[in-house]
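Taking the form predicted on its own, here's one chain by itself in structure tokens.
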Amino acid sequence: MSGRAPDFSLSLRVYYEDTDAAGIVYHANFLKFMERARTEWLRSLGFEQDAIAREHGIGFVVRSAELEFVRPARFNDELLATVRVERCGRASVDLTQNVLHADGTLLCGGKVRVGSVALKRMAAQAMPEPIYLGIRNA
């Protein structure tokens, strides 16, 4: 055992609106699935993004995303979107995010860097200590 916390995972279902004319999930929707997983991951750590914005004036924005599309997802498939912290700095977090079929097959793998920004200036801003520690220790 590595001592590392297990990946956070969010169960999702593919809806008709997620698919394209060929009946498979449109590629950009994998980013939406990853976004939902990040939001629920933060919530599981006790952090609501609207409260963070209101109380601290910061928000989290995607700075970069690198995705590899491995296999398609189709209408009505059950999926898991995962989040794993790879590195947590004071103003950015590097994550590995995957979208898997419920049977464990990797569909889309990604590396996502999220930055903490001061919402009024839209410039990098260090996370408040409790948020930084909560994410770093996740």
Second form
Protein chains: 4
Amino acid sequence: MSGRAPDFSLSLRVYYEDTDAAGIVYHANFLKFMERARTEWLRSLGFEQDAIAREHGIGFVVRSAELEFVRPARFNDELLATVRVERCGRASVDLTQNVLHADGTLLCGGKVRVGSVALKRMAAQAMPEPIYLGIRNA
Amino acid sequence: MSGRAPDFSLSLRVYYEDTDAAGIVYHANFLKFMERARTEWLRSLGFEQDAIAREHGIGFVVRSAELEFVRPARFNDELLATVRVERCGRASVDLTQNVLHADGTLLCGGKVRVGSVALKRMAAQAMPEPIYLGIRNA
Amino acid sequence: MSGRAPDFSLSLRVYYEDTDAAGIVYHANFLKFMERARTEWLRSLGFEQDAIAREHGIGFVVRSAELEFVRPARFNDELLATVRVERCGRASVDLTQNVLHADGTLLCGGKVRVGSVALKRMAAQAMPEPIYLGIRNA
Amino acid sequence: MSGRAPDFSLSLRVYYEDTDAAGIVYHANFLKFMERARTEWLRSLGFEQDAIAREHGIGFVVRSAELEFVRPARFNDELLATVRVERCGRASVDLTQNVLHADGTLLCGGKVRVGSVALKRMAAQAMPEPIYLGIRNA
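Please move on to the form predicted in complex with another copy of the chain, as the form predicted on its own is already shown.
What follows is the entire complex, opening with the chain shown before.
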């Protein structure tokens, strides 16, 4: 028993827009799926990024990403995109983000570092305290 | 002999990112090709949109588009995206924009209305006089 | 009293991937939203496009689209993308497809003609009878 | 003195389609820029991927990618996307791929592993000998 919370998970469908001429999901689009999952994960914690931008002038940007493309996803597949917090600092969060087929097969494994920035300057800035605490205590 | 200036034309290459699982360019991407051509056409007239935004707070948005998808484009094809002005008003321009295969075959025919907007309000605003004149006299 | 069935409607969320530097949904992406809605509409009628491709070698392509971009959509907005059949022929269907804000405001109005094609030849071919009837009787 | 050949480099322009509501290039699109550079790099070596697919049934897929997003790119920026071979095996190639501003500033650094696959099975298969030799001797 780990006591660890289960990963956050977003259900997704592969549409034509996501695929390429090799008949599979274009690799860059896995980053889109991971970003959708982060958005919904933040929402699940009570944080709306448009409100955060408006009220605090803070946004989140991807600092780095390590991606393993394990198996292809195809048109019409149902996918799950997950979010697990590995480390939460004041101005950056390390996440494990995977994209799985709905049957549980790992398609793309990712390690993503997201940083908070002052949107006007696009420079690192600590995230608002409630968000920091919300992520840490999630 | 029409006396008409030749259409502006931008050369493009189809990359994997542009295609879908049917093996052809995803239809929405023709709108991207047309927008790239508009950007390069404005640049050819001496107008840089980032400078226009910074100096005048003005941007261009697509008001309407009529698209006929005549033939498919495929991975690695060389394409031409054209711009021809049909009408230029103070706050909007009507363009014919086609995407052709490099061999001259019409792939997608478009009629696009572009409007100038005050970026802060996203509301129609006349374009700066030099741009208006530049487009009219092109 | 029209007796007409209500439009099919798909709920969507605007993610960062959908927006552009003007702070709004990039215009071409409305075509993506409309295509997602068509996919889910066909699914709601019992038709999975990957199965149709596999069993019949038939796919659907967009023949033409008329789009009016009425108001901008923004990051994090909840949208509805609709499908209404205006005419259904043997090898093409005319649809009205709108994208609305969840509050009911029309953002983008579309008239889309979709054609069925033999995927190998990318040439027009009548859709399988059950699909034709399924769409006509929807 | 390294004696090493200079990196292959592709010139790119940032269009509206590439940006997001934070006013910068959407992070996933750096992967698209890198893929365009790989396509043009292969072309510069004499290899057209559509011909390779047709004649050998072989395609290239991204196996893994490590990306550092160092600085943002903005609308209208001129960029360079580079390719340098770090290792070339029979069925995979390790590349360093960077995206730079035209002024030389590093924007995104990448390590990308590309694998050759039999397109029908999407399973690893050695690349055709001339391509292997072409890459090794480049």
